[in-house]
Amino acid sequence: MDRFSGKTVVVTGGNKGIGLAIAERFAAEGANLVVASVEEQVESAANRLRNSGAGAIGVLCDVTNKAAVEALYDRAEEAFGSVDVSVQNAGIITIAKIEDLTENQWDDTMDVNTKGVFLCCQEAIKRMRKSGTGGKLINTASGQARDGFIYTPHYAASKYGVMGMTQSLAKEVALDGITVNAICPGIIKTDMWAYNDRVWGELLGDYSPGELMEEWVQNIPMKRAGEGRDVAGLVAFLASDDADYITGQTINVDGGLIMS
């Protein structure tokens, strides 16, 4: 498949886990890539990516800071022209229970969630309205936009913003051919893992390593965590041609872990 030749993909959050994985999706469809962290790795994730023949660069760029997300997509237009697709992953979580929960922890969740996808998308639309070619837009959700999880009202919050934000911007620019869609992954092995199983095991109770999640696990239908692949082929999809009558959607990619 050949969905993307020619065409300029900024990932954010793209040097590792899902974002990797989304990026890795696109660079096999033919896409430019442009990978976006706050963390130095993301010029190794440019290079794999190079390595796999596609057209890739790196750049370090704080979501929550409006002069580096703008930085951002200039480096994307001097690279290779234009942004056809923004995918909008940047995220973190932290989990704690109420009581321990800190202003800090909330500030930077939401900066981070839910800011930075705004700052993204605002940058994003407005390169696709001067290109005037339309394009589409991807936001990272999560299944806390459907179901809040325990210990994590910040992130289930900041996950939830993202929703209502997707579905007020896609009637917005629904006239300039631009869609705009999230996307909920459920328990999807990444580095968040063993992070997400030690401090929610251990809050929730006397669990070894590995078990909470995969007690977890067995509540899906389909009795896996997924993985990144499972995510990038639902990011893919919305990205292309396929998926031009899709927009303000919410889908899941979860295993109908959560049906609703």
Ligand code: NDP
The other form holds:
Amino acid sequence: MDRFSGKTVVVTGGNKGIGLAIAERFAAEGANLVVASVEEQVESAANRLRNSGAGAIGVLCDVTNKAAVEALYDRAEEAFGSVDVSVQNAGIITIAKIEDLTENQWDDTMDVNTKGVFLCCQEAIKRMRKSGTGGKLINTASGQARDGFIYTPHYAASKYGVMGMTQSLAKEVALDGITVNAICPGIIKTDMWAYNDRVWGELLGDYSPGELMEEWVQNIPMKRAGEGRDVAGLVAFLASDDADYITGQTINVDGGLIMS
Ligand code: NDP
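The structure above corresponds to the form predicted alone; please give the structure of the form predicted together with the named molecule next.
First the chain shown before, then all remaining chains and molecules of the complex.
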């Protein structure tokens, strides 16, 4: 399939985990990729995409920094001429009991997960409006935008924020031919869960690596954790012409974990 041939796709947090799986899916379908993250590792992710035959660049970009986000979209246009799809995937999580949750943890989480999505959407919309050819924005929320988990009020708030922002922006840019949708991954096997295992383990009891995720997986009707490619399939659909009449929606991709 080459549904995205000639299109340019920006993926923040595209160097690993869900973001890399999304980038790989778009690369396999003919897109040019601009992957962004805060680690040098982003260049090896771009290399891997180029080796698969795609056009790809890696850009160091902290999504909480407005100037860096502007530069990211400048680089995308310089390299490939346009920005057609922008996937706001970068995110962080920390876990703490309410009496231990610090202001810094709150601010950092809101900065990356919510403000970062705002800054990237703002810049992508500017470019898409200028080109006049429309575009697709996909924002990564979380199952926690549906049902906040224990010990993560800051993360849940940041992801609810993404859902509200998605709806508001969808209304503002609908007549520009730009759709804005959000996704709610459930339990997806990535480094984020390696982190969860360690920290939740400390808070909730004596878990060994992997155990906590396996326990939570028992609540999933499909009884398996998701893979990056499960999320990538939904993102590619939302970015495709088949989703032209879908906007302002927040869609779960979680094996049935949450059904609202
Ligand atoms: P990972 O920890 O594997 O990846 C997170 C990515 O975000 C990394 O590429 C990281 O870059 C990037 N990132 C973090 N901070 C910044 C920043 N300030 N600027 C730019 N990039 C940044 O996590 P996942 O792949 O699991 O998560 C991807 C998204 O999916 C997140 O938004 C997360 O909240 C969401 N999600 C994940 C779920 C899961 O079960 N895994 C469930 C629900 C939602 P670097 O490596 O350079 O630090």
